[in-house]
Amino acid sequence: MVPRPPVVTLMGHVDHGKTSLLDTIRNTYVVGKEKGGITQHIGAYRVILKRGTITFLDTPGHQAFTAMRARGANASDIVILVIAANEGVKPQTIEAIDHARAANVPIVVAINKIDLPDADIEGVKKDLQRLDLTPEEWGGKTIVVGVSAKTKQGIDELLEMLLLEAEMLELKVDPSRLARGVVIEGMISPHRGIVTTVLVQTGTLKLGDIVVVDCYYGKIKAIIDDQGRGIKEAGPAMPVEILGLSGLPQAGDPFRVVPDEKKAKQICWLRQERKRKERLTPKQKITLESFSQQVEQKKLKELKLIVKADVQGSLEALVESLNKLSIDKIKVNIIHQTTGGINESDIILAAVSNAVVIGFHIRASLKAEELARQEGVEIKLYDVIYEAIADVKASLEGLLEPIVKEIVTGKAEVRQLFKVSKIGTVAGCFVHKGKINRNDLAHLIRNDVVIYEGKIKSLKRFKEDVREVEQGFECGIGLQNYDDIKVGDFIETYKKKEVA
């Protein structure tokens, strides 16, 4: 095992200036072939500094960053959450806050455009501080660090933090496997046909090597890095683009080496075979109702929810009545929550993190909904606070293992007592409190201690084998396997009930 560069992800607020900041440390101008200087594609650039290597991905949000990890590629090791100076947390500031915490990665905060007059670094880290991201000079654990795109101010100290947290993650892998990794993106090139961007996450890639993504394989033709330079392989935590593959990857989608063509042209085909299957098998909805069965092979009990509501009061109100509702078995964890519609990066984020998406005097766009239903994720929309908490308490209630409830049936005394050839004492009793019955299960108390739990063997009036003796009359019972009674002892009769 070697230690591999660590991959970083550039998340933030539109027009903060991720990708500017992420040209400064490239010396390249990407924004000059993008069109609004948004970025138009996912990219995936190395930096090779005195200090070590650095991957950037360049996502165009969080919702992609999101998509990814819905085909099961968590292809980042730390995002640098870029905040502008002047402008401070956005909506989109904390959407990608709560994307990166659902794919459990690290937080790096630059706050950019510092050169700026109107520049407000502590206002940001107040800011910062109230969504629990505390800063380390104020004695939190949260990396921050002041920079300047375009006077390349503070870009130092960032590489170097991140180097650091790297350090701190401990990124081993061992270059010597067959290569596995995530593809960045796919297109077709009318030149060189279909065009995959990949990032290798271990082992080695070369040239000739056969790779599956998805359904589809092929013989590596090329291999070319960052720089636009053919290579013969590319090691752990390179992106590179490959030509040969048979078919369009979808971005996220995890690539792999394997030994020869025919072992590639089987998982093709198994993955085929199940994904025909999948079309046919109606989607696992994650409902309320339903998420105390998908829950109960795991341990960890928690309720994921996604709140939106119409306005601020709105919102804190039902965060906090919903975070009352946790409790040590189970806990209530509200992912994301702001005001506004529900949209489709709601969705996308509620669909990989198996959350419900709650919604109090709002609706849900056209697009949110179709997304909805072709993910399976539960839309519930309030106009009542005090409904929806019902509604998630019960929900609750159904994650919990039920509580097994004694109900006493009826009490007997033990006034006498009788050997029984082949029965055992029988115990002659009166009844002074509800009904025996024989196929109950019994106590038996002496001095308010229990002394033993079991079943009625027998059950008599007078010389007859009964059902059930009523209140205020004498009857014999045997117990089973117990025949240690005396007169003072009270036997007791009881149901065991489940409750939620």
The other form holds:
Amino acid sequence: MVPRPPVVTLMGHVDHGKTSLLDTIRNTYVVGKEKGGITQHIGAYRVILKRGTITFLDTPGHQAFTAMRARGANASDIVILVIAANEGVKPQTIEAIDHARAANVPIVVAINKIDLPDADIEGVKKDLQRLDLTPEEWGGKTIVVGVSAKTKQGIDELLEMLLLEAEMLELKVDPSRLARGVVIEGMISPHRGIVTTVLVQTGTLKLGDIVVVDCYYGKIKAIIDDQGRGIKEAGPAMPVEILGLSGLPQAGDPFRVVPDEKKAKQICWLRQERKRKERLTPKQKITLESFSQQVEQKKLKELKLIVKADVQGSLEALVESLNKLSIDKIKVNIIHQTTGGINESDIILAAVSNAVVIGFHIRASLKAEELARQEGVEIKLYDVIYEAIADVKASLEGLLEPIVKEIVTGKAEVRQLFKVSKIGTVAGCFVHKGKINRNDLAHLIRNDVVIYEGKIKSLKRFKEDVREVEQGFECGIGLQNYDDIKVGDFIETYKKKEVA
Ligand code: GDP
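Right, the form predicted on its own is done, so what does the form predicted together with ligand GDP look like?
Below is the whole assembly, all chains and molecules, this chain first.
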């Protein structure tokens, strides 16, 4: 076993400088050092320093990071959390921290834009302390470096620190074995066919090797490094492009080299069979109802939750009560908590972590809802804190019997408003999903937050009163005792159903 270079991903809030830092590091340490500076973007690059080498993944952000994990591969050893010194910690900074923690990947903090006059490094450090990332110089364990992607200040130190962190991680692999690794990106080039960028994680990848990815395999016809040079072999932590695969894999797919083509065919056949079977049984991750059975079957020790609420106060109250529910053998582990609607990144995180998403006074975006359906992630929505707590408690104790369930029957988008004297506001709507029934109950949802619940007062198609309106049609909806409807709101209708 020999040490291998660390693989690093940058994460942080939008515009805090992830791309700029990646570019500055590349331009300073990689490009132009050797033969005339070929800039070859292959999805990752290596920085080779006297003291060691670092591999940077070129797709920054926690969504890409967790999407890769969702396909089976944890490619990163260290996350650089980029925080702009003039803005401090923002919502996506917290998302990034939780995604890194869920993956058990250590965080090094780069406070960027320290060249700006309004940079407040101390302020950022205080934020970090609150988030349990106390800087080393304040007695904590987190490496924090001030940098500027613009003036290059602090970049040397950041790289030093990454190497130091890597040393502590003792990343060791066997370079003599058949290679294994992960796909960083794949594309079809009009001239070269299927081009796949891979990161070798262990072993050495050689020309002529038979590689299997997903249900595809092929003999490697060319290996190209991050400087655009054709090479004969690639060792651990090297990102390279390979040619020769028979199909297009996805980012995050693991790959492996097998001894011969026969073995490759066998593996691909087995995987196709497995996929066929999986298609027949819908994916289902953990649910509150099934949790106690899964505890026995899969020896689970904790119930993982993602908690989202409309405002900070409710979020804190809910999280505090949920945390108190941990019982002897089983813990409640809240892996992510923020205010705001349920988004796609919440669902991806829930899917890889096998967590249930709990929403209080909020809803999921249409895309998040769809993704949750595909991934089999359970979203539980509540309008009363006590009910959320009671459900989780019952789930932990294996006693969960849903009594009254809200069954969503339709969802319509408000596109136009009509003020009708004596009647009030009528919302001109388009029905996106299900059907709107005159007798159903209704939620009014604005920016994924529930702001009204009650009854439908009127339902019209053109001038006619109607009993129901189907998906794909327009209608006018009036809500009982509520007129403050806005364009862009959603009206969600539901029934209450007793479940034994
Ligand atoms: P990303 O969304 O995190 O990838 O952020 P970008 O790298 O796109 O940077 C956002 C903006 O901040 C751009 O306009 C950059 O020019 C600027 N920026 C990035 N790093 C620095 C820095 O160190 N100093 C200053 N002054 N501006 C920076």
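Numbering follows the first chain given and starts at 1. Keep in mind it's a predicted model, so treat the numbers as computed, not measured. Rigid core: the largest C-alpha set superposing within 1.5 Å between the two forms.
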Check: residue 221: CA shift of at least 2 Å between these two forms after core fit?
Finding: no
